[in-house]
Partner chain sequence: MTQTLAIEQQQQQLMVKIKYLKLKRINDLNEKLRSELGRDRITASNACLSLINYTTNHTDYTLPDVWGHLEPGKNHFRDAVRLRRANKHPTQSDSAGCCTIV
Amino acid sequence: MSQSYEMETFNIEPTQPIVPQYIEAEDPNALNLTTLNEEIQQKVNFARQETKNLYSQVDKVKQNLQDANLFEMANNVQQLNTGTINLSPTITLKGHNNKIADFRWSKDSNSILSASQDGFLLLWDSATGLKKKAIPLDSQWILSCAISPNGKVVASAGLNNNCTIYSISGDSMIQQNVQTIFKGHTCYISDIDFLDDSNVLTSSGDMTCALWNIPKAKRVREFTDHLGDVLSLVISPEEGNKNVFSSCGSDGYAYIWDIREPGAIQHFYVSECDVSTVQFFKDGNSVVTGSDDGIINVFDLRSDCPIASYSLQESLNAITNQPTYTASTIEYVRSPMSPKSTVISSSFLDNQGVTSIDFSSSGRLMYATYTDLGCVVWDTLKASVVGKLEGHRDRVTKVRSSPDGLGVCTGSWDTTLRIWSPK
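Could you put down the structure of only this chain, in the form predicted in complex with the partner chain?
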């Protein structure tokens, strides 16, 4: 009691103006303040000038290094023959009864964890399509899920601002074994992933990314440079730097972070509109962003500049002429509900946002999902569309390649996931 009283008196003291002193030293003190003010103003002006110079210098350096783009450099590489992409559907994962929000491959490529708005996480055998585990969720408004490298722990997050960690090492098929709930974000969580078996990264609509530790059960670092909702994050592949991840958001920027530093180590201005997805190239030296204007951009971390850009509009003709790989032609009986070929008008393409991006094992093929256009296959080196992965009856939300490079999985609002693989 006495302590708190002391604190209060202490708090009052410094705010009282020292009037008598001021009267005595009226003129000199006022003079001091004005001179100080001017001095600082001068310094501010000087620093501002320096900022301007530095900005132009950085711009110059960057411009000097930007001597070519990917397509010019890949001129000598042979064009891919049309219709020779070896990808066909193997199985369809049926079992959810609402939109697929997100899914992940396990590290060994043998399982897929899917999250649906029906309020379940399902763990599938990616080869047979059999369900291995089901985890009922507290909140059905899920936006992202992730599976740890050792496959023993999974995570879910979404509109309830929490990231929940479940252990799945038990024997029972249906279980909700909550290990930790990470609370702290003040807005929805848009994306999550495991950095390793005990650390999770989250990106949120509260403009931050955060690193959480499972044994400590708390947030260990916040990353706060974004000026808008953070919409996606991706951790550098194993070939790259293990401590690096990238995030993108509605502020139109993509940031590169080192988990050991609170400030971003690199940033790229992408576009005026939302940047909804980001992905690392296979070697971890470039990041690829997909934005709401339908453009995919590649930025190289070592040269610190954009090196390639892919726009559907420019490949419009190509897309209508290319063969599509439909699931129905190969293994499934054509159903009366199969989608009619979409009429592609330019205004339709204007509204095509990129929702997810991934690469084939060599990185030569880039799979990209668009809002209403499904999954498109790009030739990374030629900026031409070489195919489409078709078969879903509704919007395709995500595409992800398996870590072993042999499979590709697409998830859709039609409640199913499809796996594609070379013959």
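Can you return the structure of this protein in the form predicted on its own rather than the form predicted in complex with the partner chain?
Single chain only below; no partners, no other molecules.
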């Protein structure tokens, strides 16, 4: 027996708008939290600015106490003759297919490790110019490389935020023996170097430096005093004091660190613009910085103050009837009366940021690479330009002298490296 049902229809006029159940009214606690975060950020920014002002006041007090600088103390030292630098290119290392990003000498000066944006690390014999090893990288966007003191391990790092450690102890010509990959930085890694055979230091755009232990495959310490991207680091060359290193960054400061201390042991305000490179003097008692304004500054660690400054504009303006740079070819011309020779405008020199610095074995000569001027040779005691290492067809990115002091190497965007030796 079947039954039929009739469904009644109801017309309901809603008295209030229908609101979906998942839409909730604004939470007053969330608004308060946003306001609190903004207030905290404002306080942090204010504290950073106040810290910079206090640092500036401290620097002014130090300047009042400074009684002499390097050039005054070396006033009686004879000046080097311009154009008498006896370095000539002896070997050109060809093998990369893209820009040279970085390179390092081995501790015994017998090898050079180069890193290129072609995605390879190449290990060269510095005496013959022949390739010894080729290491394919996990990322071609490399910014820095390093080789361990014993020469058995190399490292690479760059825009992928990772530091990769490779073993090169095998006999194979092409190898990719990844020993470990250090992950922990939240931004690009700008520079790396080996503290010893078991520890590597990194600097990063996340405003930190880090110490990593290779056998343990972990980060053991972080250095966090910078207030901007950390652009470069260097380990003290002084024997027995390998616990000390220096870093510089876009906050305009150079910091001196001891890995046994939780914070920086010294700091120097350098410039309002980015400080792109840092290097220790040969004795480890001074640190030298190069910034995007083209100024090189020397800071003495013992007196805790700046002792020298090098400016291309001031140097070239100070000399008359001396070699000048030409704006068209960026060449170093011996005769100022040559038709090719012109005086470069101050605006051009002001835009020549310093990208790399190193010294001769005696420390008398300083090699500095600039954005578009190549590698310039300075007399460190007289703040005068005494030469230029020419030969590359594109921007020179790095310059490094060999640990034994017998050679200088330059790397360029023209995909080559050149080794310079005394004639």
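Rigid core (definition): largest C-alpha set, two forms, superposition within 1.5 Å. Just so you know, these numbers come straight off a predicted model, no measurement behind them. Residue numbers count along the first chain shown, from 1.
Treated as two rigid bodies moving between these two forms, the chain carries residue 54 and residue 124 on opposite bodies.
When the larger part is held fixed by C-alpha superposition, the smaller rigid part is turned by 71 degrees between these two forms. The rigid core superposition between these two forms gives a CA shift for residue 65 of 4.0 Å.
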